[in-house]
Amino acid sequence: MNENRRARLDSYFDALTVLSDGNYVFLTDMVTGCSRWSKSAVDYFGLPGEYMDNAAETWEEHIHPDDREVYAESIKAIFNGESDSHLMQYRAKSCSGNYVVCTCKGVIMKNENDEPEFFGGSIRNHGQLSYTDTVTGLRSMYGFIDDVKVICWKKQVSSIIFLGSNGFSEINDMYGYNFGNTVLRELSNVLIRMFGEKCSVYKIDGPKFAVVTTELSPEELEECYRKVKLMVTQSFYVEGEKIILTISGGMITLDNFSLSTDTIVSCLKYAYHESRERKLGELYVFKNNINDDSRHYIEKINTIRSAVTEGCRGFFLCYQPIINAENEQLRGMEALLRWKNDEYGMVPPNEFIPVLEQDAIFPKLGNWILYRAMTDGKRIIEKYPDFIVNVNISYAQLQHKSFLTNLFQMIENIGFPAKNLCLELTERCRLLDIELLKSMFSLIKDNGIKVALDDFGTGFSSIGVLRVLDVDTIKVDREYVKDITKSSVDQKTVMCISNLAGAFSADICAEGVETSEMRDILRDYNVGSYQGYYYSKPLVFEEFMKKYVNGK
């Protein structure tokens, strides 16, 4: 196919799609015959590729075969000429293997000529959610993340927020399910009235919502924000009853329109989340800053979440030695994820694990730093039994229903001893559940994995996990280490940390130990491992070899 035609084919499909309020879309080139399809309707129903030839026949696969005829009459009847469009309905298999009802609408377009050049239209997937919240009436996240694909490629510079209702359960538990639909309802209302004509308002899912604009400016849009958290924890009445809603929200200004509406969601859940859990629910604006490679933000998160989709790419691990605080021998290695690519350069974890923790591909980013962890340590625990390997483990993960199957039959395809892993949880677990937790846990240390609580001392950690999780590992906040050595407080600090470990029969591992002054005053806590630049800065895998495996 030449380029001029592929050019052609794509430049029709876009505009197609901008019109295809959530249907999959397909376009096929009648001189070349090569056809495009939607991303997702690749995705939803396994076919080989956005790009086919003989799209037609392969499609027909795929159709229940009580329907196949009278789809293959009314194809035949458009590419013979004798009809100009295309309406019917079928059942169709998904990946899954299971049917969903469909109706294809599609049409010929004609050249200068009057011939027939492209045949294409849209299949809208029954099976599928609504774009219509059924409680709200308002467009759901189907029907936003639409709008914003439109906005993108409209190149409309707009204003987006994610705001919520924090707590809204206990309304439900107060009030009953149908109370609760009412308060939303209401709610509902209120952003529409609020946000004004020039903003449109979609249902995301729970007591979410969003809200898009292409003519208020960032600071009108933050106002109007501003007076609906103030009328909600006011005067909100439902049915005479006074509701106290109490609302948190995030907002990104969208102006670079290369961006992936995956990357666009993860920032606004992202800024959400700072607004619920550290601004006590004021506006948090995702600053899209330029850094000092004079690139934006929001354009490194997209090309870093490009690379997870991508195989991983770019990204690697490095590993700090864990010490043993009495003989200072090798015990174990924390693994510490990097990414670097040629644009970049090195990226440090902490600019962007936290807005891809909000993103549903982070799971695959975890499995892939668990499988690597443990197929590297796999060729050091052949030399050192008794080593341990250290992997952080993210809520996004936890939360992920498959997390523990993959991870049991990852131990099990490498072949890594499971009493050698080590799952840390960091300071964002906070956020599930304690009774998932406490489940999810028992599970893992039945089958002989430890469990740690990373940066001890700070939001996470608390008296009250230790009494429900059954941990092997306390690990020192570096806050509570770097002034050990002049401050009593810290002092006092970690004496207290290593009392309530004892309690709980629990080691500890303090971090950031930077000199040999710090390692004896840690000494005297009964501090059972050390980690930190005095001993090694993180080391790729091959330079943690040779300085302490290969050379022993």
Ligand code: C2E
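Quick caveat, the model's predicted, so the values are computed rather than measured. Throughout, rigid core stands for the largest set of C-alpha atoms superposing within 1.5 Å between the two forms. Numbering follows the first chain given and starts at 1. Compared with the form predicted in complex with this ligand:
- A displacement of 2 angstroms or greater separates the C-alpha positions of residue 34 between the two forms, with the rigid core held in common.
- Once you line up the core between the two forms, the Cα of residue 527 stays within less than 2 Å of where it was.
- Core-superposed comparison between the two forms: the Cα of residue 81 travels 2 Å or more.
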Given for the second form:
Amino acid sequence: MNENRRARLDSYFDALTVLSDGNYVFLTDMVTGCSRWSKSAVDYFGLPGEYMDNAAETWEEHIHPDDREVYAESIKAIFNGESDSHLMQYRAKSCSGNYVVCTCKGVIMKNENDEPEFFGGSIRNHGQLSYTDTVTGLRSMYGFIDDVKVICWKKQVSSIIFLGSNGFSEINDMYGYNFGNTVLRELSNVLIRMFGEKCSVYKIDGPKFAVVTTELSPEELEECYRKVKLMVTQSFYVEGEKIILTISGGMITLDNFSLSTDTIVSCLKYAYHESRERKLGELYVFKNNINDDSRHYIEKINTIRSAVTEGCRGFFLCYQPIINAENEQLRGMEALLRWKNDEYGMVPPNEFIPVLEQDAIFPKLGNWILYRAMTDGKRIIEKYPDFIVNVNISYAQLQHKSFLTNLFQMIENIGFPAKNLCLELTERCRLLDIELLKSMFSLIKDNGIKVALDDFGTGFSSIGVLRVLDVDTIKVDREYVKDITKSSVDQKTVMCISNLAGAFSADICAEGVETSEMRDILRDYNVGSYQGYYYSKPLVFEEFMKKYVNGK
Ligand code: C2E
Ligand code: CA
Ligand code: CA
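Structure of the form predicted in complex with this ligand (previous: the form predicted on its own):
And the full complex, kicking off with our chain again.
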């Protein structure tokens, strides 16, 4: 039997090799556990042999520690049937000890009974990690990460800025890619000159740079940033052409040396994003708007981040009822995330979600939230078949390629009725490319899942989204509800939102209803459902069940 299988492994392996276009090939027989790998991969990476019995674990040992978790998860999903294919990039260690960047593609091949039989694919070796950016000659993101690790190890206080040019693609479009590269080179020269000898400048991804200093004070670094910003908008010339660049920047100061570089990068990305989206490029210093001091805050983020990687330890969901305005009966519930540990106590989601949203690990937490909410919700739906479970979906989740596949798979695994799920698009989601949103939402709606626009009226324009997405519910932000009994402006705003919703055949849910007076006014504006402390604060699941389901 095994000989027979070995012969099949070999013949499929040969076929894959013909198609592999010079990439390494691997093939695992999922029945026997035996794998075969290209001889060239065996030699290059120093693997035990062409045939291996536990190739996935052996290969994992060659993968860079920072990339290992994502790899292990992807492999786990393949082997436990959650996923049919994988496409990922990671760093792998060659036999000489250098890391090379690899792109790995793998697919499951099924037998006639639709059971997974082989897992095979190819690995492309992109060569050694490049510590130098080829366009500017500056050190790259990898160099940046290594240098920050050294600074932390030496326990040096440092300040770091991520800065980037907004709308750089327009320069590429207008003047061509080559000229775009020249602009980046010139910009790098400006940065080196203006930040000076006491700073190191790196070219990270896209038109983004990092500046690191252990010698300038945060105030001095801020001052340099302001000068650079002024200079590139007013007197920046490239090949005699005046170029107007608008830049944004986020800064942190590190005086805690136990933070992971992932946390540092997440916080910098968050700060950069805030500067770009909300501050018109003014330097955003992480976290000068939170009352506790920034060091404490970053430590907290670091702890919460590790909690996600450790199986979402300390996270739990609370549920707030959503009440039908017509009959004051329970219509559904919104899942709200909480995190708690001994050191920090209960941390509200607004403190960590916006930062972790910039982080590659967020989708993992997002999946955990969906899984928990649907598993809990299913118990209520068994009794109330029309009960709706609202789950907040963030920017980073939607951006993730496998979001929809995971979601549909999860719905199926849990046996959750898709029509009872409502995805709340939080405000930042609306920053995503509208075409991407459109194509995702047609799939979501085709599957019967409902969509709500959260925090309507705040931040970014939401009307454009209404035009292209078939939204079921608009949630009026608490901001417009909290003074509704006194403020005629707020009353008019809610009325307008209500008319708008009517025009798009969407329902209205008012958030933050705290008193019966508020509810009575809202009733006049065709609000379909209410949510707020007047009915109930968010409750842990057991309490929710006691109060609304079992107690009835
Ligand atoms: P949100 O989606 O707008 O959630 C409503 C927030 O209003 C909740 O705060 C809720 O506890 C609070 N709230 C509800 N009724 C009242 C009221 O009558 N008065 C007042 N003062 N507040 C009320 P919470 O739980 O702190 O969540 C804050 C935000 O964090 C959420 O705003 C949402 O944007 C985000 N968030 C929470 N859970 C998740 C999650 O699982 N995923 C994502 N992506 N975001 C989440
Ligand atoms: Ca919400
Ligand atoms: Ca909201």
